[in-house]
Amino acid sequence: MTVKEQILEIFERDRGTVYSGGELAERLGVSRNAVWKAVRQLEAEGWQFDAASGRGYCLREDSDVLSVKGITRCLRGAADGLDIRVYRSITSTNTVLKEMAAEGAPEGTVLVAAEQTAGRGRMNRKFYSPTGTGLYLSVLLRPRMKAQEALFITTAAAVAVARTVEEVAGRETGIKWVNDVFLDGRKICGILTEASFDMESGALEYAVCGIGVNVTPPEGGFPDEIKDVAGAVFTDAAPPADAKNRIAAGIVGHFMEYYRDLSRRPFFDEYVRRSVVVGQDILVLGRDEPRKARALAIDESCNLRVRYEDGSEGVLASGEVSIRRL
């Protein structure tokens, strides 16, 4: 461990406490100068810290960067043995982890960052992945499961996600089929399920679900084809001390413990219960013309049933067709 990761250590671990330079020096057997050298390091990636006068360094509580430390310092038991790694900007978090799971990944390994430069959502569109404001994961799993069933780990992710931000802002989320989430009539996260199979058996090798958060709205807002529909976790206050990082390992700890029991698909009811297109006339646009519905319930597969304006019923499957609300 480095004289940097040994300092954020004990600063996170202990925020608000004032440690001198000479005190962390002595404590670590480095010089002060190494101390000082690790705190601008630290400052350069975006920790804030308070100079005490004449006393030391103190991390404010404010500070929110995501870190190894700080995501693994608020997971749950869940999630234990995971290999997270976290970065301050990625290409993207599914495709470099895909490049991984190729090459022999174990299942359980996480990538974690603060910007994408090539985020994308599905069907290849676009995944607006600024720095700062959000935060990106993927997860690798090895599942031993039929293809029909990878629709499972998107449904899991949305609860977990929604789970998440409803104990970590106060504030009820809602779910639109399949994979997105939904605060205040806004889309806050977006999850993307990409997989790889055994085309004699017809099994999944490996999959990868992506995640991207909207922690905190952009500076300038929202780029303009996104902007009538795009929303954050926090609009209107400041989010809490390390929400990036709680908001990260709440997700990994609550899509975890669904995952050991996959399928049983303990979130279930509440996927049901989140929904925001049950009920509701939706537009599906599939390869075909548009067509108006209804979405009448969510079956026990995650898929969604439809009624059509001519009166017949359908059921959609995720890779299908996409939704839109009326």
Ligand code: BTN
Given for the second form:
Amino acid sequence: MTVKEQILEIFERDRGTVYSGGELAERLGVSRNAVWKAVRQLEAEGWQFDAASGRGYCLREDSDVLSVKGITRCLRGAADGLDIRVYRSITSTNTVLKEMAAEGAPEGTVLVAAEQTAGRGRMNRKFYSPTGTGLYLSVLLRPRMKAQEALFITTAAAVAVARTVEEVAGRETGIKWVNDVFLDGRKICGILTEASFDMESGALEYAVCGIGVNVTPPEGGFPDEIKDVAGAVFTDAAPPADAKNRIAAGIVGHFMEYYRDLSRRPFFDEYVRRSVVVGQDILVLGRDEPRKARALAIDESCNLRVRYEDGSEGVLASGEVSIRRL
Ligand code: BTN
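Starting from the form predicted alone shown above, please give the structure in the form predicted in complex with the ligand.
Below, the chain from earlier opens the complete complex, with every other chain and molecule after it.
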């Protein structure tokens, strides 16, 4: 471990405790100057310290920087079997994790980033992923299942996000079939599950489930293309201490719990209960012309049953369509 990592570990273990430069230098067997440099580096990365009137440094309780330690501390034991890696900036956690999967990375590899420079959404759209205000993560899975069951990975993730937001922010969230989490009528999270299949058996080789959450609105607001739809977990009130690590840990923890029991689908009823689409008039956007329809129900395969304006009914599978509420 570098001096910086060791110092961070000490501060993270006990936030709010004051450590003098001399004490840290002695404990780590380095110079005071090395300690000072490491603290400056950590500050440059976003960690917030209070200089305790000449007595030393103290990591602020509300310092909110994503870190492996910060996430695992909030995961409490549920981190078993996970290899969590945190990046300040990355192209796309899904893209990088898929490359790692192809090279044999094991199930439970989790990439978390504070910024994506090439974040991707469904239907080849971009996913706006600015630094400092969001949280972008991907989980690698190697499930034994058929292609059509992969949809349950996305639905499990949606419920994991919805629950976590409720726990951390105390706000009721809804799910827009199939992969968006909504708060106050605005999208606060998108999910993109990508999979690789064995062509012969049709079995999944691996799946990468990517989740992007807007924790607070970006400074200057969301870009024009999404400003009418996008929202954030915390808009009025300031986020609580360590919100990003807690949200990341909550999502990963709930998601892995559901995933380990995927065949029983313990999240399904909640997924349906949280639907903001069932009973609504929608526009079905697919390969054909957009069609107006009424969303009737989500069936046990997580497909959406709809009735079109001409009275005919259809079953939508998420891979082919996206919907817009009217
Ligand atoms: C959507 O709304 O269409 C899905 C958005 C999925 C975004 C997440 S952020 C983490 C992961 N990496 C990506 O590039 N995309 C997913």
